[in-house]
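Shown next as structure tokens: one chain only, the form predicted on its own.
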Amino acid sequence: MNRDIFILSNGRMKRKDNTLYFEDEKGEKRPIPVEQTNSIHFLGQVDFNTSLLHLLSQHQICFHVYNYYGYYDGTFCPRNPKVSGFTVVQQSAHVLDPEKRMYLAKSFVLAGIHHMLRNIRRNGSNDTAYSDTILSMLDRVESARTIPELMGAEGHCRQVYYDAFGQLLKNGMEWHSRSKQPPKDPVNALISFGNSLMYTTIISEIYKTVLDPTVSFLHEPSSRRFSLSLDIAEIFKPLIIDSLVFTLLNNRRIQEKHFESKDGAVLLNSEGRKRFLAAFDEKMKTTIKHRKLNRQVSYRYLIRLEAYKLIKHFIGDEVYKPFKAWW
């Protein structure tokens, strides 16, 4: 199974021969396996040049890059091969159509809130007002007809959610409301350092199919972004990010030491990202047994199967079900 790369050091990416080097600034040097890379991820500061980049074209590599306190800041994706301009055409038609593109919008929002709601359950809130309080908003949700009423609805769902937050995590941290630029707790820099990771991983999941990541429904279509990758977000952020979060915090694998604040903000110190990317990464190579394919599919593979089903939604093959954990 080839795997993500992350570089937290700062040091320059090599290219020699047919092999990546990474070489940090103390001059050690370690082998990247260019045949098993599915992505790689710049969080330090890292030189590189043209040659390097040819070779992750060759080998179909994305590269993402994150500032100084873990935000996504960009993405190289190689001239992708898979190209089909019939699906593309299909998939911004359902833009065009207000009533195809409400369709897909409400599905992402639906299958957002369900793993809100498990969230909630899983983690052992006994106030049942949070859960009932978002069920109850759900005829709000199907009853939108803009885009703005469905953001608003699904805002106003998010809200109790976080809401509840403060009786889902455990060990004393603290926690107030959502706060994400800059964040201004320890939670806060979790989730917003775990959504940048899931928006970039979403992005090199879309890129081995026929899909325009720039063609979305939910948020608006965008020259300037990935905007599809928003879209498909709100299925996994609260499956696989939040849900990490509580793991990572009540089980105190991660602690206020391993955090720091700067210019205002509180950050992942270097100890704390290496927790964060490791826990990550394990996650998104976890399998659950798939109920319509009948085999193992790992939390990655089940991302890529989203953007499969929504090519078969765009060409008429199969209506579009969001998927929704059911265990």
Second form
Amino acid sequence: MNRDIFILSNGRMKRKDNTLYFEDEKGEKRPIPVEQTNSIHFLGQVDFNTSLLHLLSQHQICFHVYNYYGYYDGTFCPRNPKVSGFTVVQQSAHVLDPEKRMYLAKSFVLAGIHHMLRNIRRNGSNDTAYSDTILSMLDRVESARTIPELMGAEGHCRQVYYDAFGQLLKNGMEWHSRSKQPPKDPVNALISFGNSLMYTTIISEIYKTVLDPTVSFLHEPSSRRFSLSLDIAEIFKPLIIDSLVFTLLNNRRIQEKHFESKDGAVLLNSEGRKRFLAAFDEKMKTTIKHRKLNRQVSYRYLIRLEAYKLIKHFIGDEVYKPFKAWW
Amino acid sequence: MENVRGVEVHYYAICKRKLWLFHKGIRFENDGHERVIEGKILHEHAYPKMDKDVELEAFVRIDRQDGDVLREIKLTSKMKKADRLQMLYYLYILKQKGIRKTGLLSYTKEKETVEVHLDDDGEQEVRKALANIQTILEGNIPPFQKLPYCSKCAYKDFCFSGEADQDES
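Moving from the form predicted on its own, what structure would you give for the form predicted together with the partner chain?
Shown next: the complete complex, the earlier chain at its head.
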């Protein structure tokens, strides 16, 4: 099973013969088996040269760069060997036709809300007020006729979902509302960091398929971001990141001491990041039994299968149904 | 007939859907699929002294050529019909250019070779296949059909990705 490598320290990533080594500031070298690497995340200051890029290209490894605050900066993707102009044309046709676009945008939103409700159900008390409110708002999502209308309806559901966080977080972590750029409290810091990881993981998986990552449906297709990844993240953020945040905080595996405050932003410190990354990696490797493939598949692979389903939808094979955890 | 690869003729005989997907560039052979890797290694190392990957047409290559003999290397003999049709296609291409050769299918692991000659019936078969391939590629994606080979196919996860119908909320 290929895995993601997270480089937290500063140093130099280099190619030695046909494999990878990371050398930290103290000059300590750590080998990284190139054959078993899926993608690399650079969270520290890292030097490298083109000879490294050649090797990464050979093995189809993407790397993602994050800034000092842990925000996603960008990705190096090797030349894509997977090209299907036919699929890209069909994918684009689904953006240009408002009805087709709405179908997909709604699918992403509804699957996301399904997972939000699931989080409330699994972590909440017996108080059903929050989920009842969200359920009562679903009509507005379903009947939305434009993207802004859909976004608005989704926003309202999400608002209620975040209101529920106060009840879902057990150990008295401070929580008011979602705040981004900068996150104002530890919980927001975890969500922001987690969402960045989700986004890059999805980019890596989309990259392994013939889909065009810039052609998206819920989010405006954009030249600055791989917006298809944002679309798919709607489904998986609540399923993977939020539930991870609850687990880590409620079990006290991450505590107040794992954060630091900088220029009005609350951020994970390096121990906190390590803990979160380890848990994230663990979660992505967790398997569930796929009902059609009839075998265990990891959360990471579920993302790839989501991409396959979209391809099938675009080429007129099988109507897309978003992934909704059923257990 | 243009732009039809040998492997596409092979896929045609096995699974029309695989042929269609492959032709549209939706491919899964390079995803680290075990049998594909096995096949590649065999392809690399078998018959090292013969000419390798000989180009018959811009789109068509034959595994090995040794004088008047074309050789296609296969992992197993389980798809003999498809293997034969693929070889007939190669022989057919050469015949269009006025070249006559013999085909050999090598099942190296099973220590078996099968000779293939292009006769009138064979030529007829190739023509019919090429016409059908053209029709398939011009049409929509052929619907999924469960076949005995599905479990070993590199396209399996694509075909089987999807949500089960029950328990929808």
